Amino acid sequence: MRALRFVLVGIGARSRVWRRVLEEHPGCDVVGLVETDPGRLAGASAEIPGAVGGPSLEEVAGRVDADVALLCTPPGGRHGQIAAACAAGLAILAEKPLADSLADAEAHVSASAVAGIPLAVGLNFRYLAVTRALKMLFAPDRLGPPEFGRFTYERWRDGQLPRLNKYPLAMPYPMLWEQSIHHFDLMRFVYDAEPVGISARTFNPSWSMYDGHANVAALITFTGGIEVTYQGTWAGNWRTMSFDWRTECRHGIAVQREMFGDLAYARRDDPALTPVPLPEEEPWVDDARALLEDFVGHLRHGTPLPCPGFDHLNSLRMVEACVRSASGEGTVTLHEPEG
């Protein structure tokens, strides 16, 4: 069976991980490169001999036989890339978020559905070992169903670092669209629930390097009556990051104290937390490998598409609800409550 042929669209910070993961996968080849910066394109072309390079997906797709367009581009302005992929019959794997507005994301999902091609979003945090282990703690014979939680993420994200994408510096709501989208998706995935209503505030401290609001505070209600208090910032004024996700369940609590690990649990009368053993993994890489494996499985064997675009829309609706609420709409209703 021949390898799946990928066109890598965007040779920026995130593409480095995907290039490594694709090169290591025996069933994948990079056959095309799309980049508007001539210097970046020349550098990547020298490292991947034989790959067809060009400034647009439309041009490259017309010059090479391919199966997949992997979009490592900023979320804004992807209409042309989605259209080109659909016209060429290329499956799409796109870095999150799919777009920088809900309306554009809905248009992308609709376009791929009309073209009959799969569209997946790179929500790699679902594939972290700690995420899978946390979800398992909510089984009826363990902690039982979650009822409320507190999620805090406090970080000084230096957006000027060479290894980071620069476009978030000018986004209106960078924390929401680039980071909280991961957290909202994790809540939906781990709790197996959909948002019912959101009340939010956003703001920017005086020292923030971001043009848009880098701070978010939200009260979120999910189906099943789950209530979550959320606080996230990219402008925390200490370089040491703080991550703390505590979930209160029927029989006890689950606590995740690091973004990539440190998971523990306790029942109500336990004198101390019990750590949950987790396998060794390389963050950003092993989770991307697992996501790619599921994506390849879908294309090869018809297994479920990982992180499909239509599901991603529900996480983006949470982001948009926060923006609307913070703009003066109060509590924004999403899914209707159960019962």
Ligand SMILES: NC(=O)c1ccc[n+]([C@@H]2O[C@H](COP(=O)([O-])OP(=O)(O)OC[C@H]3O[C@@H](n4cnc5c(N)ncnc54)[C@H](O)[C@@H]3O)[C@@H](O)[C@H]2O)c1
Given for the second form:
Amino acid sequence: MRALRFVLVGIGARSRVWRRVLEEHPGCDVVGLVETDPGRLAGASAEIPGAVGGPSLEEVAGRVDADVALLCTPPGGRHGQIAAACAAGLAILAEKPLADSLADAEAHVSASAVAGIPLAVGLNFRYLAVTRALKMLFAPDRLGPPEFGRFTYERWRDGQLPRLNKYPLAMPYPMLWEQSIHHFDLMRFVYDAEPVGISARTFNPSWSMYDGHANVAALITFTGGIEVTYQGTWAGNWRTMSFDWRTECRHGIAVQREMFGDLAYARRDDPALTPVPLPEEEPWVDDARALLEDFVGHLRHGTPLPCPGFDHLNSLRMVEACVRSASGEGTVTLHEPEG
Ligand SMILES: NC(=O)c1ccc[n+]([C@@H]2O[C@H](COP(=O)([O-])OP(=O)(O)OC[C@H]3O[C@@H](n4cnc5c(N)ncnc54)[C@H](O)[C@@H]3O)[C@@H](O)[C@H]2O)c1
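Next block, the form predicted in complex with the named molecule, ref. the form predicted alone:
Once more the chain from above appears, this time first in line as the rest of the complex follows.
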């Protein structure tokens, strides 16, 4: 069977992971490179000499036979990329967030549906071993269903570092669109629940390097009555990062204290936490690899599309609800509660 042919669109920070994962996959080839920055395009083209390079997906798709467009571009302004992929019949794997507004993301999802093009979103955190193990702790014979939780993510994100993207420095709500989107998606995924209502505040501390609000505080109600208190910041004032997600369940608690691991649980009367063993993995790479495997499985064998765009809209609705709530709308209702 011939390899699946990928066109990589956007050759910035995130593309490095995808390039490595694609190059190491025996069933995938990079046949096209799209980048608006000529220097970056030239650098990548020198490293992948067989690939067709150009400044737009429309142009490159016209010069090379391909199967997939992998979008590693900033989330704003992807209309042309989505239209070009649909016109060329390329399946789409788009980095999160699918867009920088809910309306644009909805437009992308419906454009791909009309064209009959699968559209998946790069929600790699779903594929971490710690995420899978946490989800399993909520089984009825273990901790039982979650009822409430506290999710804190406190990070000094130096957005000036050369290895990091620069566009979030000017986004109106960089934390929400770029980072909380992962957290909201994880909550929906591990709790197997949809948001019912959100009340949020956002702000920027005096030392923040971001133009838009780097801090988010939210109270979120999910289906099943699960209540989550969320605090996220990219302007936490210590370079050492803190991640702490504690979930209270019928029989005890689950705690995840690192982004890529450190999972433990306790039943109510346990004197100490019990660590959950996790397999060794290479953060960012193994999770992208597992997501790619599911994406390839869908294209090759018709297995379910991972992280479909229409599902991602439910996480983006949470982001948008936070913006609306923080702008004065109070508690924003999403899904109606069950029953
Ligand atoms: N899943 C994750 O864990 C993760 C991690 C980092 C970034 N991301 C996401 O990946 C995406 C890209 O982020 P990044 O950090 O690589 O950003 P970046 O700014 O480093 O790279 C984006 C690249 O796209 C290029 N570009 C912009 N518009 C283009 C267009 N129309 N056509 C072709 N190229 C264009 C830019 O010149 C730049 O080289 C974002 O959506 C971001 O949220 C995801």
